[in-house]
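The chain below stands alone and is given in structure tokens; this is the form predicted on its own.
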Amino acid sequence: MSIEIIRDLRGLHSSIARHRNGPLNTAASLAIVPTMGAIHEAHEALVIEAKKHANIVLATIFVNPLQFGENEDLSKYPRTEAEDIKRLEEKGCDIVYIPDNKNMYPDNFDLTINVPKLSSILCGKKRKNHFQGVATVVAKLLLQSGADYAIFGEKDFQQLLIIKSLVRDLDIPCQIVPIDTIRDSEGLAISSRNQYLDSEQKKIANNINIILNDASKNFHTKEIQETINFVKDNFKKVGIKKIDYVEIRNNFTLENINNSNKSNARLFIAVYINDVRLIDNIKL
């Protein structure tokens, strides 16, 4: 059976209701792969990973604006539906659910769903606003597939910890299933925004995962403080001059860690290239 295009949500239930319901009338198990589009080798990767866990995988494509902020371009994001599509079949996924904003948000809603300590800190002081319109739409998808599963990615991991807090306390009974980044030919974990790189700032892209491979490598003999200053002064040395955040935190709960106490660290970086805004993370 071809892939299944759905627009509006009375469509998304009937199309997982046809195939959870299937010729052996047996009840299958749902994975969603929730995507804003521009699809590329990370998100194929999620729908890959939803296959080995469900029987039918549900991806979705929606450029949420609640999670944009004020100098965040909406209007600017790429949109390659037809390609998105194409990409998504060619992999396996069996439904893509397109809405529109009046599908998610219609008239009179207001609603929003904030983690807040999870979502204080990291990107989350610089993106105002971000993380609540991430979990708004996240639990809103979950609640409209009803799926069993939803894979997401580590690039993204303060998003992936604030999905996994919101679906433990709303009581959402979904599994969270995370993947490894996924990353191209030279280490840069792989990102819609890679594509606004020049072939110069690419190069300097590049140098990141091997900085913080390097980093994590003496992590144990050093202080913490010199291990961010190690990742900063190397960032410099090879080009990149606007550093938002290095920071050093539990692997779990996203606190602030000490030397008397280094294990469960994950490093985390977000760096300007030009205008350009990339994360990336490393478990210590």
Contents of the next structure:
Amino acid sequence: MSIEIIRDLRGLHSSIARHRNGPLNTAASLAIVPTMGAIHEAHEALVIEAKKHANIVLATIFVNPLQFGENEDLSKYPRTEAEDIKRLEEKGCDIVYIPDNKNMYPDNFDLTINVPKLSSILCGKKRKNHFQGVATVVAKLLLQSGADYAIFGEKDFQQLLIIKSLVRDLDIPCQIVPIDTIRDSEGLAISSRNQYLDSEQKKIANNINIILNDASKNFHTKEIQETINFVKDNFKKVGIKKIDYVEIRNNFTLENINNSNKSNARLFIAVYINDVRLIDNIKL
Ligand code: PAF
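Same protein, different form: I have the form predicted on its own, so give me the form predicted together with pantoate.
Every chain and every other molecule in the complex is listed next, the one we just looked at coming first.
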């Protein structure tokens, strides 16, 4: 069956109703894969995971203006709709929902969802309001679709925890399913931003994963600050000139951890290679 392309909410509701009650079976379950398009291997892995959980898979493509800061160029975000639809269909998506801004945020739209503690640290420090935008659109997509499962990648680990938290606190009956960070053959976490790296910059970026792995191997024999310094020093050695943050925090709460209890630690980094901002994280 070919993928169904839907552009408004009424269409979404009737498509989901048809799929849920249609030839599949009456107890058909639905998994959602929210994306901003520019579909790559990591999105495809989300769809593959979605198919393991549910018999209907819905992907969404919406470049969400609420999650872009003033200095972040919304208009330059890659838009490759035809290619995206093809890739989603090839991976077995049943429905793709592509609302426009007016559909998602009508003129009288007046709501912000904020998960303040988790959103104010790490990427939230520099990217003011970014996670409010993410939380608002994800809550809407989960409620609009009534999905039983929603799949997110661990590359955006802070985003994942924020979404888990909002689903819990708003009692949204949707199970959040995380998948491991998808990496290219050289270990770089796959992101739509990687396409902006030239070959020299890509070589530099390939070191990120190597350095994080090295840091994780020695974590339990060192003080926390030593691990942080190790990562920063090695980033500089391989030519990463601008570091946004290198932090070690609790894997569930994102709270700081101390040397007397180093369990459930995760290392989070954000760096710039030229103007390209890359993030990554690793369980320690
Ligand atoms: O991770 C993303 O691509 C976006 O933040 C998401 C979850 C699709 C919300 O716009």
